[in-house]
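One chain comes next, on its own, written as structure tokens: the form predicted on its own.
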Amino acid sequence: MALLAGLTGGMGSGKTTVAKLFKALGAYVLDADEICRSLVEPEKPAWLEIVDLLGNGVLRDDQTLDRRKVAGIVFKDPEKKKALEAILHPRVIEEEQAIYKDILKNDPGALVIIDAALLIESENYRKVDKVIVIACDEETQLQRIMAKNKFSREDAQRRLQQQMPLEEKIKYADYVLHNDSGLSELKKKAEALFHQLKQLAV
């Protein structure tokens, strides 16, 4: 019997590294973002309404869309951030669920993980059978964002704020991986969960 879990998590928790260790494990891991992108090229569906929605200056010159200016406008703007993800959720859960029923025929004991930064925001988290999160405490999230996207501390808060906090997606967790003491025992805890599941998918 196979398992579909959900991974999620905070800017900043941690869920990427998660999702690359259990790959490293022989987990199947759909990247919700890599997804997104492809359901976004130029003249694509989803594209020709995001272009209507948002107007040609969120294109590049290879009419591919340039995401940092559709972020610029939905942060600032709750309808068009609604508007936007009515487009591309049900697309990005209807594209996953179609990989997973791909991956069942040739692998029917597979343990397959959904990488979604916004899996209980778009309501995925209904779809599969347990959800993960990656947590960790707000500072630990900031440093990390500050780091990485060369974000101010004002930057990185902002960012914060317009997302779901983690304690709120800890309510809808199975499983909660705390990520506060380095990698190498983020690395033993996720090994300890994907033989947990492992175990569940048998």
Second form
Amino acid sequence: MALLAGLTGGMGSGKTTVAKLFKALGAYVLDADEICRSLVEPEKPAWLEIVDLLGNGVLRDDQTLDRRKVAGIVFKDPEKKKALEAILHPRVIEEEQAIYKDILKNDPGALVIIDAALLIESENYRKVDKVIVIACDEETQLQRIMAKNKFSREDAQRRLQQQMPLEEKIKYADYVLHNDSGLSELKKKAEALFHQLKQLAV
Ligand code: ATP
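Same protein, different condition: the form predicted on its own was shown, now please give the form predicted together with adenosine-5'-triphosphate.
Below is the whole assembly, all chains and molecules, this chain first.
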């Protein structure tokens, strides 16, 4: 029996780092953001719908979506944000399910992890067997966001305020992985969790 788990957490919590650790241990990792980018390539159905919704102004010269412009519009317009999510989320989830089924054809005991910042907001948590939330205290999160993205403290704080609060995400979690100490500690915790999940997948 295979297992599909969703890995989520706030910005800078350590999702990518944990996903890489899981991958190194032998899990299949699907990156929701990468899947989303592939679904909005020029002329694909989602791209057409987004251009229809937001206009040609969100396109670069090469016809690809300018994600910063898209983000700029929907940040100020909740209705458009909702409409954009209605275009993207179901398609991303559908694609993930298709990839998962494909993996299972070759590896019926696979452990597959979806790395998805919006696992809960997109309702995708309903489609996975287990939900893993990476937690860390807000100050650590701010420091990591500032260092990774070269954001000011104010920018990092603003980004965090736009997100679903960590306490809310934790309510959906089957496993909470606390990532407040160093990388070697995180590695130990990720390994322990990996073995727990792997046992459920056999
Ligand atoms: P984003 O939401 O921006 O995609 P994320 O949740 O995927 O972020 P990561 O990219 O894994 O988070 O981690 C954010 C930054 O913090 C990275 O530079 C990463 O190397 C660092 N980091 C994560 N966990 C630790 C840790 N335990 N100790 C030190 N640095 C860490």
